[in-house]
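A single chain, nothing else alongside it, follows as structure tokens in the form predicted alone.
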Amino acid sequence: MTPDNPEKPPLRLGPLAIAPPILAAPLAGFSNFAFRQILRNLGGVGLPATEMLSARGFLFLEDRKQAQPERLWGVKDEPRPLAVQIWDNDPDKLAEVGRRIAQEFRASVVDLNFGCPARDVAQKAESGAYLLGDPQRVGDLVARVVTACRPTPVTAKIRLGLARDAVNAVDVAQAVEGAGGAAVTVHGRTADQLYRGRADWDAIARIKPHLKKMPLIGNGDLKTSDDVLQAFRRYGVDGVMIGRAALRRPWLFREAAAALAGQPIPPEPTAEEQQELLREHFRLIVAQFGPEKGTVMMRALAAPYATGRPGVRRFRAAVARIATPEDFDRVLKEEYPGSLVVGR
């Protein structure tokens, strides 16, 4: 980017290209079909993304004959592009779910998650970050799946490496590369950091010169515009994927659009602006699971939004104990703080 041409060319994922390159995590318990049309209509997201589903769990409701995963409702229908992200170990069930995406769910890009530390997926079921101890069997998974959804573009989610002293995040870019993947996205931590610390942006940037020419997207601490401004400019990534900032400011991707195009940042939504936003959130999550318990799990959806907020505190111990549609339009009418402008 420079004074002359500051936008952002597309990012190019195969035959697809992601503009502005701005790509929403997949988030468990978070980036559902209401949470993903939120982003849709602030603005700003190049690539939403499903939450992450089990290839094994998939292909186990499918021979009982029952309904579809959760995490693929309203998939079929919804606007393009549309990341669906999937997991496991075994390369045939990896490859025939993202075959069935791909082609049924028609979705535009599949994602083969090997960054999740979480202990069911990573420990017992041997996959997600677990997996990065092996950039060949990382490749030999992503190669397979390539394969079965030709021509939807595959890529890969990964971490620096297990640990500290196990950083290998360029080996297994190389092997996703190698395997004819679309694109690699690196959060700049290890497995064994989980969340705590600071993502490791110089890590990811020294992959880069690694690659022969597939995109590589960063990830991690990205809260503002300014420092997805300072991912491209200084890191000299392809594109940036914002995770669990979106939960607290989810018109930040119209933010960091404007930024990336030049353009003056919209202004922060009102605190009126954002209860309308949560009413209509907690509109989607209703009509997907009804009222009791889209009310229930509107406690966790509604809380990161007051962040930063005075009266923050009061407000999510209102909100943990809504039980009624009615109790959540209260506790927003009584208890949702002021807006608070964030530094930029």
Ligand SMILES: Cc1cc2nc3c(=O)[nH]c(=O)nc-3n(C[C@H](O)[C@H](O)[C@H](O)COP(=O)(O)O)c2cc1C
The other form holds:
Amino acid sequence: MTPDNPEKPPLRLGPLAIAPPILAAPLAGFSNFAFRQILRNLGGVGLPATEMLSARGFLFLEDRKQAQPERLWGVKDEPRPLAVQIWDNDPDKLAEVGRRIAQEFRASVVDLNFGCPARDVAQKAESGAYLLGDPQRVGDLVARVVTACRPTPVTAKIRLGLARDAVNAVDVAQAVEGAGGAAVTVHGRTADQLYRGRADWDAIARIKPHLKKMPLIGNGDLKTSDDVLQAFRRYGVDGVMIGRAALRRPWLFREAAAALAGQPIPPEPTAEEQQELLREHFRLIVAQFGPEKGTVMMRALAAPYATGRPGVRRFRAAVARIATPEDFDRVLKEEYPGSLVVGR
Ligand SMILES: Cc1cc2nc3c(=O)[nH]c(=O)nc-3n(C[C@H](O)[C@H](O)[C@H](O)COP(=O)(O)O)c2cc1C
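If the structure you just shared is the form predicted alone, then what does the corresponding form predicted in complex with the named molecule look like?
Starting with the chain above, the whole complex follows.
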């Protein structure tokens, strides 16, 4: 690795090599089967992730002999590698569901959520980011899941702490490492920030010297391939995770992968190619959810696309009203920014 050819070595998660070391973030409501395939088809993503899954919810459905959780749809058959994220605060439930996800669902990685600040997860269920308040407990949970999932690697996703005056990511990351975690991903915000303010990458970088050998994955506000390059160069992380920017520009992964490999950045897809991508996204969504629910879901999934293109507001207003697959097709044809051929 030289400054002119900054190609990164693969990221090692236990026995698994992740190359390029660019992970897709779990995004509840978005990172379903369809989105993961879109990312894979575009290239550059080292490890896609499912939406977070409640361990309790998994066992509850099973007790009632109902179908498996919707969030595991497609997981058994889709390409690997794939991380499945679970959350809970009960060691037995987390270990049991982790084991099943590793063995029956053959996840490449089981990721534990210690970063979600949403009311239902953090306050009501005392899980997700709530657990950051007790690093020892995080370590105990990770240790149980590591044992249950072996040899599948178990990772943890955390935030900097509960609040600005309670930043303890070093303690939590060390607890994860001590418990046998394969990596820790740190979102550079505190739980009480939710998504406000800016991710603090200096605080992420400060964790690195405190880890013996467990990789550190940085997350928060990466929007461009240059942001990704800087994350590696300036902040010394072993991997990066991209969330919201991938909803707007799912081709960001291939751009970042090229930048990391010292290769030219591939051109942005044309408006026509972006429309085709949205059609494919919709086909995959309909395959899982059917045309009615799929159309409603597509309102939120399509809206982030076209960010920054002139006319995006019109497109968003139109896509927010689609009620049928035909509506979506028409909106794509008539309203997708940059797609109108005027005066020819
Ligand atoms: C709509 C939405 C859903 C999210 N769902 C999850 C989730 O299921 N599990 C999780 O660990 N983080 C979740 N996150 C947090 C992201 O994974 C990520 O940590 C955060 O968005 C910061 O990264 P970014 O700036 O690249 O988006 C979610 C974030 C958003 C905006």
